[in-house]
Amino acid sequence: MAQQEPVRAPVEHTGRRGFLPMKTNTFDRVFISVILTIAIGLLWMRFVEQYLPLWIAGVVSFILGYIILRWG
């Protein structure tokens, strides 16, 4: 009788460490940039979008997106 060798996956998920102060793998980093959307949308709404308008935020939050999504 064969002995079987053990499942493994595919692909392992080791993360990586950027400027964000732990371990990260590309979907913490999506989640990390959709919640900061959220963040700054809201907090731009109640606070700031008498003076600038909203898109401006959109651009802001895309930014910081990109800088999560490329460095975080």
Contents of the next structure:
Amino acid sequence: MAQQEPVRAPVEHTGRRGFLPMKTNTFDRVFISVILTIAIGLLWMRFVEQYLPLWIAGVVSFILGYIILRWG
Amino acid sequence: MRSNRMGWRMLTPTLVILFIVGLLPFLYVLWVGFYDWNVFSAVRGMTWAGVNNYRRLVFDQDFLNSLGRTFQFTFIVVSVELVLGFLLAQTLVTPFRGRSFFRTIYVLPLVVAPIAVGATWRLLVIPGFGPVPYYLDRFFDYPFRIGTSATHAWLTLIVMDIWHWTPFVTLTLLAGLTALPKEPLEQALVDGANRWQVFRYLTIPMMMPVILTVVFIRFMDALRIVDEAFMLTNGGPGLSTRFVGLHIYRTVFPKTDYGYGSAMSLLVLYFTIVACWLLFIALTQVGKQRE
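Now the other one: the form predicted together with the partner chain, given that the block above is the form predicted alone.
Every component of the complex follows; first up is the chain already shown.
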């Protein structure tokens, strides 16, 4: 009787290790960027918007998102 | 290539249904969240509000409190249900007399609709009518009042949720425990490991995927609690059991503030996703570090 092939997950989680504390693929990094963008926007509206306009939060999120996608 | 095309063809009905019942409503809520839409307001129809609904949200103390309360409730019930469910699953995995009968009786709460569970528990604990306050008062001289005591209302809701959902946790974990390979466990016992070591270093790691699934299902489910709390306490006394689902319901339906309600729902979805993601990272990283 031929030996059966071990069952494998259909999609293997490939990724790389950057400055984030875990292995991430592109989708993970996009996800983290979106999550952080929303968090920054909400916190900005709550605490910072009296002093600085909201579009600055957008710029900060964009830069952070780029850093995460590039080196995360 | 051919099998790939066949796979997509087989998946198409599911994907179409998912798109219609999952993605389209989500996109609609996302869209409405950026508008002011109140059918009773002087302005007819929807007016563009940008991020104003979200700006209003981050200062809405009632909403933030209800969100905190919901997370607190979720954390308590999921932890208790997981521990209790695991213990019961461990008990039920070993054969004993009357096991099938006990299993049948035990899963009965699962088949009862949440709204009926809320109504039944209300009949049990309502002062002046229910047996729980009556017997507590009679035998222990303890006044149990869910209508006036926030602690009693909280406690009743927690016990009710645990009673309702522990069978689900038990059944799922039981399925996982039954499917575990026996050889490593027996081998460990032969090698001199005691039962605690087998449980700690073999059963728990092997059960981790099932535990993760159960925790996520229950976590997301507990965050959406509405009907049971609506029937049992209706968010009271005061705002002490007004969970976020109830809070949204009270904003959307009586006030018909659809834009703001959509923004609240999206924020709850956001927090649910973030919490689940963090939980997943924490649980899987702990497993990897142990390896």
